[in-house]
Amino acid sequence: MRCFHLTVAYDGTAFFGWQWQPDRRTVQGAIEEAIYRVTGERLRIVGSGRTDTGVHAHGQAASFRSATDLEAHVLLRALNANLPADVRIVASREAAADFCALRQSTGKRYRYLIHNAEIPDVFLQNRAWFVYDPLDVEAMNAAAQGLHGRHDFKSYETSGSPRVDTCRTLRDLTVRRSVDEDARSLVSIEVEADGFLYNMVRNLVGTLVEVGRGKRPIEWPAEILPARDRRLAGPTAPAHGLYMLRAFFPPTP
């Protein structure tokens, strides 16, 4: 049997969320029923983590084993004509027999995208969170500097999880203002750590919007870390402005 790595990029709209489901559209199975029109194989893939209904993603890892002949780059052609026009597969290579997108991933990377406008645009109601209030993206950033290195992040993480160990390294978290081609102000949130708490990106995002909004200080996201209390955080923001960028793995030999 020969293992792939996949990389893909998916509208998270229509899906029902990345894990497979019994009579929902979801994005694994999108990926599994492409792989069995290509190769005859009903198979499980393993994704290098699970993105909630309507969460998008440029890089999401996956892997799979196959006894296909099929050379990788054949694999990647034949598969995006098996799927429908919402997600692709962006590249794909043969790993090491023993490769798992799930437990060999050491971080991802993800961004979020609010519209801070004083009217919605139609085109991003599925893209990004819409904010009305005007939002001081510098306090929002400094904000976030707090909450940099090793934590426990119990309190950015949404009940019924059953992770024991809620300490993670938040390697960057950065909050920047753009205006897009369009003339569209957005404001971006980039986020990496070796790890995420369920929900964990969104209510960070929710809570650095509290303080944006100047309805909480720059030194509050920080100060609720040692209370272990999600109650104390922000709202969870809403996932149709959540991004996932990329998923690390260490260095191929």
The other form holds:
Protein chains: 2
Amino acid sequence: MRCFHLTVAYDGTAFFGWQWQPDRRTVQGAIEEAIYRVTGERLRIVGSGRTDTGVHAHGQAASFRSATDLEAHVLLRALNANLPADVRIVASREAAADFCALRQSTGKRYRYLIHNAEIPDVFLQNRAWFVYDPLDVEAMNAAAQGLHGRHDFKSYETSGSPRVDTCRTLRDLTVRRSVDEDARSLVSIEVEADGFLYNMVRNLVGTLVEVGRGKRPIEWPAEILPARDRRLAGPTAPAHGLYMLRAFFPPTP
Amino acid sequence: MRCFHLTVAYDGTAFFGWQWQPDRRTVQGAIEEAIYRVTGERLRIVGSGRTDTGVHAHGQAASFRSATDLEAHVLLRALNANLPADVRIVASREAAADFCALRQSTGKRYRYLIHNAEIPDVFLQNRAWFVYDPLDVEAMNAAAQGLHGRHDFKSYETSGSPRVDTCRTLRDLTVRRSVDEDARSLVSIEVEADGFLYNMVRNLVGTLVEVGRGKRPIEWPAEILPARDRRLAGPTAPAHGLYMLRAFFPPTP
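The form predicted alone done, now the form predicted in complex with another copy of the chain:
Time for the whole complex; same chain goes first.
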């Protein structure tokens, strides 16, 4: 058996998230179906993390073992020819026999997109969180700096899928405003950590937006860490603004 | 009766074009329905140009006469509250009583977007024409320069809705490559003229792409003008890469 490492992009709008579910259109299910059509194998793939309904990805990682003779780049083209247009394999490589996209991931990076304007943009409908109130992006970014480093993030974990160890290391959390080619005012929040708790990115974003709206001071997002109480943080930002950018793995020898 | 001038943005993916049709979801029909809900009036609006199924707009212009007492900015908010999320009124103003978005337009500007890459981008699915062959954008832009000015564009008119006078003045036709934030390689073609023949932008784009692929010389798009024969030009580029950017009107006194 050989092991493959896929990098996957998807528009999450029409999917019930990443994880396979019976009778539901999921990204994992779509890829497994494409693998079946290409190799004849009914198998399970492993993602570096589950994404919820509506969440997008530029670079989700997945791994699986297969008896196929196809080279990785041929497999990429064959899978794309058998996938719906809202999922694309953007990279494919053969990995070490014991490679696992879930267990061996050393971190992940996400982007959260906010459209901050008076009128929603039709082209960002399912692609960004529309926020009407003008956001103080400098205050949000200053608040974000206070969360860098290793902390117990239990205050930012939605219950339902609790982790025993809720300490994580935030390697980056940056908020910036950008105006794109079509003069849309976007606020982009990028976050990288060695791992994430359930809904952690969306809870961080919802909390930073409270600061951006001027409802809370810059110190607040860091101040609520010690209490380890989800009720102290801001609301959960909607799923459709979230993009998984990439998963990190140890360098291959 | 008062006259209103609306500026309209829409994602054309789920519409059967601009123009009202019985039992079809059209942009005109959606706006007329919203006007009915807001003012109680069953009326017809006039667009500065019809767009086909799948074509998008950042700034389509429309006009209509109404007995409403609402101020233009209140009307904007009321219409948006009654429109589906893939259509937005982005500007609204009261115009002179005889204003007509179709007859008084002095020109229009469009953008055509090509995604030029090895793998289609899931987020550009219905938003850009995917072209796999590497395009020579400098050659395309050089070819475009040869079309500037006043010419008979009958070679670029799809039959079906023929104009008597097929002369138009191209004020701008520029091809450039841009790499966006997500490192996507986009080719953007912007074109402005005093008016357009049926499918003229898409026929110009399809022709310039033949030059970009190296199949035709830079001089070719201008050389085929005198023949006034559609069969000599390149194929019609698909609708979903086309965006109406704006319509121009004489300055109001």
